[in-house]
Amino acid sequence: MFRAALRLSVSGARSLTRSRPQYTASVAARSYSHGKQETDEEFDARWVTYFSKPDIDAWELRKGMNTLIGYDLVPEPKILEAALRACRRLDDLASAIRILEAVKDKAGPHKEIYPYVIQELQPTLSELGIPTPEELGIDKA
């Protein structure tokens, strides 16, 4: 019995010391598409078209703005104008003011961007009857 136990322990020790063949998986190389890059004008036109849909609903408006604000850019005034007009069609003043707040936040430390955007949007804001956050006094948080 001792011999059988010794044989098992020796064979067990040998299996521990044996080197096992190492298999390495091949590294997969990713092939990214080198398709056509969207120009700034095409980007702007795509978003203006999105917000200009006559049947846009409140969810699509919020989804579009969330996606747009997620990009590493401040949206052009013509895109914001289309979004504000969509807010007016939906009779959603809160979303319109939120869009202006998001643009101000997105401009970050570049203090000249937000006044420029408001200056460009002023005729549209007046036409649609949309006050700015500053006019409402909610910018002092």
The other form holds:
Amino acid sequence: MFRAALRLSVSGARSLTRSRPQYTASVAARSYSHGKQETDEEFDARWVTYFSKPDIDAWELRKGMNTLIGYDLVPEPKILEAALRACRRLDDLASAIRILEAVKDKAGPHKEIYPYVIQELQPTLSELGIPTPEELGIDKA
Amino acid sequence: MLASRALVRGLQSGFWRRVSTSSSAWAAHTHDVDVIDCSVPQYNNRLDTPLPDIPFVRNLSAEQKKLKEKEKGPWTQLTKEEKLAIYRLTHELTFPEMKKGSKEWMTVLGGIFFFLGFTGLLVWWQRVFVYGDVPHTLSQEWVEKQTQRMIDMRVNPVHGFAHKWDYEKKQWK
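Next, give the form predicted together with the partner chain, keeping in mind that what was shown is the form predicted on its own.
Okay, now the whole complex, with that chain kicking things off.
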């Protein structure tokens, strides 16, 4: 239900809407003309697995994160949680904060997405001691 | 003439001096170099690439190294200033700073208007001081006589010039 709140598939491209969940099933993203289309759950699971690798290295974290930000969607909080934990394993606080900044930027004009993501991530942020950009005062130029 | 040649010479020696410096020395600088070593990963500030290839500050001072060591422990023990310092070590600009934009467009527009105005001055000067007198056939007296002759000749009497003259009332219609 929350996933549906985050995604609305419009002409095959993933993008987000303002209104709260009115949509039923999540719709597949890529509009291939043939072949199996990956569902939202499969996409999420794939990325969570990627970031959950115990011995992930810094390059893989950067590559994964930059690729994920390249997609036309805001990542689910569970993917971001896995990414933040990967930052912890790599002792990289700066990247953790940067990821939060990037999520806010990805939401674009949909201002309600970022507070929701932070709310979902709050237990992880408190546990790991990751400050939000607002707490550090870097959310304003 | 000599001054410009000396200027060019100075520029050239500066250029060659930079290129001959070893690449490792320049790779250590990640801010404001004239000649970039493209054979190693570069730092960049990009919204679509949140995690850059290399950290912004490569050569850490002693206290920066201590901070990095502290980062390996629980992050809950870091103060806000330390967390901010760690962020700034790896990243030059925050997202809002990247998106800020500048006031350069005002300078550009101002420069355009300034040079348009300067060109206008040049054009006025040329009109006043370069161009000679207009031909005498454009003088008021000549044009009056010419117009009267055109009316007498009935130039374009159907739709044009003489058509607009009222021959009874001896005035323009």
